[in-house]
Amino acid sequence: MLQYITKRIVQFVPVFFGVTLALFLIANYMPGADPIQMRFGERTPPPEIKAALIKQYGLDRPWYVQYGKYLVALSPVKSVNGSLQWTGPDLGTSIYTGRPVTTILAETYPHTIRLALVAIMIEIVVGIGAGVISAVKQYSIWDVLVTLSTSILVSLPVFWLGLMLQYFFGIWLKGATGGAFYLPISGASSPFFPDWVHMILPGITLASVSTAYAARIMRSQLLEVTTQDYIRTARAKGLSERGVLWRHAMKNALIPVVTFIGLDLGAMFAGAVLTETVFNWPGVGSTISRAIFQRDFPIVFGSVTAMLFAVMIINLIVDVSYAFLDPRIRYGGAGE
């Protein structure tokens, strides 16, 4: 097992340079404005000004030299005063508010991790659950449900969906109950509502789609599985369909579940850009959309880089946790 995990761990390193370089070949070459003019909006700012801002960001240095300098600043332990000290990665600071990079993660990223661990709880339960009963009751009235629900959920948009939600859930039913009851429909915090209750549209919009696809993998992986040697064995033997589905069939049913539930908790981790813009979500995705939209790379470069690390992090728990799922599976072994 350790054999495997360094091994994966090693495999991130070209990941890694293959991402970030590719983001600073785009940024360099991306048109669009210049991202100090937009610091300054409408205003001109005075040349010399502006010429230090250039300096200050290295913006006047070939993208190489920006590169470079980025991973040294990404390395957590840096020489001062001659010592190595360990000082933590500096992701820069933003070209349009001045502030660093790393605050503004440290803000963002607890809402879209709280947002994120809604939506896959969500996934699972839900997802997991109706494609387990869509399964077991093959042909039936609930599977007929389950199917058409999840092809209605995989073809909506997810802004649309979102859009609709806040329609229906807080600005008609908040006029069909005169204010009595609706949900709130932007933000993360306010005085009328707690916290957790701001997250339930958006958590829903941001697992729907998902959900649908976990509960259709689910299906057919366990009607898939229930037709294996070893699935007839187990009822021969006489032992009831309840502890051949749970006993014998959940376990190698869920692999591509977990799959694909790891993949999608790694994506929501890097960020819901559609999601938390429509709900006004003081999360990471929606301060990437903002900082493109500013050119402010810092914020781009740092965001990214931390939502790399999340989703390759994930990706190797993912991977760790087949053994558990699965006793033939074995890592770092001579039938490797």
Second form
Amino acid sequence: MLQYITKRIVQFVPVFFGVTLALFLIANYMPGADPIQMRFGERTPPPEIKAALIKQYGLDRPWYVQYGKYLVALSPVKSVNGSLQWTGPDLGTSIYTGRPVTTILAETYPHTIRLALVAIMIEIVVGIGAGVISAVKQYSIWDVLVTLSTSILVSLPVFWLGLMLQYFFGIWLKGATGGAFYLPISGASSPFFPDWVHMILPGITLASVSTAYAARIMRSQLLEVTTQDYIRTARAKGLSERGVLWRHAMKNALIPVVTFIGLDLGAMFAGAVLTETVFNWPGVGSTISRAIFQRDFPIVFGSVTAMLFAVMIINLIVDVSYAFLDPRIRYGGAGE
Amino acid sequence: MRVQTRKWLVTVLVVGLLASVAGIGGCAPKAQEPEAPAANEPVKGGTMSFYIGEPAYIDPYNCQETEGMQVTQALFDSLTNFDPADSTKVIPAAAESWEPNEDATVWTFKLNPNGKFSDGTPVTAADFVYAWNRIANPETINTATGKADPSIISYHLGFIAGFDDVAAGKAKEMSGLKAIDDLTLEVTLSQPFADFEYVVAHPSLAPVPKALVEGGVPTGSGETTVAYGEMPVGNGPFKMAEPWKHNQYIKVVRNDNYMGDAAYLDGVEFRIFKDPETAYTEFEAGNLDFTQIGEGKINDAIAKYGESDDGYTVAEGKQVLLGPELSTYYLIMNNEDEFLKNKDLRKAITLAINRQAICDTVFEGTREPADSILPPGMAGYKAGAWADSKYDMEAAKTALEAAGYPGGKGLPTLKLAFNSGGGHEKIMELVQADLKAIGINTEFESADFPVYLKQLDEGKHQLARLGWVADYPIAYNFLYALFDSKSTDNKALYKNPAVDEAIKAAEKITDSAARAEEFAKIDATIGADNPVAPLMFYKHHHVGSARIRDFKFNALYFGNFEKAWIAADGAAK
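Having seen the form predicted on its own, could you give me the form predicted together with its partner chain?
Following is the full complex, with the preceding chain placed first.
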């Protein structure tokens, strides 16, 4: 197992260099990549101030020098006054706000992770649950309901669903109950509700499409698995239906679902721009989209770096979890 | 809410009963009115919630966009203030009086002796000197990072003697800035500038306490301090309640050390939204007191909330603000282009554009056709100052003929440029159709914003759009920037030595009314040349809740939080 993990980490190295290098090249060669001008809007910046800012952010240096500096700053161990010290990674300073990128990420990332975890919980509980029910009770009214509702959910635009939830739970319900009951429709906290209540609507919105997919994958996998020989054998052994389902069928049927949910979690860790925007969720997704628009490259580089590491770790966890679901999958052995 | 309604019902019933009993009693004295404050008397208390986007800075030294400025102007008082009743005037703020010398080169400001920062330390002239040098010095430290982060708004101080030396790194302090004593600030300018009293009203030119800027601000909980930029301490009617919660909110509360009248509001919660549409949904849900109206919802909002009488003040049932802002959307015509240097051609173009149609079809009436480059609400604005800035097809055709291109004959296809992604294409399509109607063919040329500006800098453009927003309500702010031969923002490349001279001379006139009159003349002179085609004035598209009173959101985008109050019987939140 350890060997396998090491191998995956080594595999990550070219991915890291590939992605960051591509980003630096894009940033330097894309037309209009002038983050300093973006700060001045339609005004012409005084040349001396513009020059000072360009120099300060190292934008006057060739891209490879900028890239080298970025790599050095990223290293958590640096030489300070001749001796190596743990300084933590330095992701630079936002050009637009002059604040450290690590601070900005530390403020926004926890919100993204919280929301992603809520959405994943919904995906796991509702998605897998609905998939199992509709597979076990195939062609029943429940199956029809799940199939129908997942089809609708998959085709709904996320922001539209978000808006509808806001109108229903935030405005209509508030009016209908005379303000006695409603849900918060934006932000991560308010004096009127505990913080977790703020996660309900964005959580549902973010989870909606993936939950529907998870349910569909779960259903089809379970139906496929139950036609296999070993399930018949298990039934022939006299195992109860419940035992067959949970001990034998589920374990195998879950693998593609876990892969899907793992990939989805990775995507959510990269921030959910639409959900975050509609619900004004202070996560990293909208911070990045704003940074891209403003050509605030340090934020873009910093958050992509953070995401690369996050996705790598999640993929690793997903891969490792296969071993627990399916003992036939072994890591590091000659048979791999 | 429901409880309150019931209470009210019970009260009505009881009072009604008493009244009828009194009536039966015949000549019993009239039941005494309870001593409740009259509905239009301000009451203290309550917090107003106000929509902003995430500011870039709220530290005055680098406060530029409207988002941060809302907060800064609640936290700080600059030397003067724009008069909320008439934005073309300035009123005393941190300075109780001021006086220029004869040619407006030396300004003496007398500070209000009661001026204090919210931590209780008195505001002195030295605090202004420190604050302004901080803005001018390109080595100024960003308090959040401890690294140099030059102010991008130092141009406000460009006229102060010695500014250039500080900007160039040759000096640390501007020679024209002197604290004569604690309460006297003397500012020497490098050239006459009679509008300086407006410049010093800008929120970014407020005094800052050196000790806290350099040492950090105590948060009030334990021994912890935060960077000044996260929790600025100022001398304004409000103070920060807690450090800036990025991407979420900025809370300010009443400053009890304020020299002026104490604010009625307990505080203002600036709620930070990524998208004004979400803010408007929150407003509709009754959770927000002031916001922008979402796109395409103006008419719906007017039907629901009523339109404000003056366009700037929120009153119950008249809550939608549509007053003009101090900004103009215009079409540049490159005055050095081989075709567009022809004055009659420029005249034909500006006459051919149906501005009203653009305002109505693209903006639901939230813009106003421009009849001058100076927007209304600015000293020097005169309605119809640019005689050709109106839609007149016949006159346009005549002008085109006079230009030597009857029906557009002999004129090549002109390039019509705009920056992509800002919704300008819809406007430019209408402009294109209007020009085609008199025989001028155009082709679109669009680029990303920074590329677009670079192209304008290179001066190869023909027709191109731009917008200009005033920092202060003075004509100089528009006319110098856009039309002076030496101004870098003069993208029309208009060069008229007589105008350059006149602008310079007008800034020697210390009487503000006479100066405004002079600028009106200059505006008309420029207008006669049609160096650009003013298209639209921007207008507010904001709405306030029914419970806020006396809240004014002026043409410069500033809210008078210090005078606003919340009706006691207002909605719950």
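From a predicted model like this one, the values you see are computed outputs, not experimental measurements. Rigid core here is just the name for the largest C-alpha set that superposes within 1.5 Å across the two forms. Positions refer to the first chain, counted from 1.
Comparing the forms between the two forms on their rigid core, the Cα displacement of Y57 stays under 2 Å. With the core held fixed, P282 shows a CA shift below 2 Å between the two forms.
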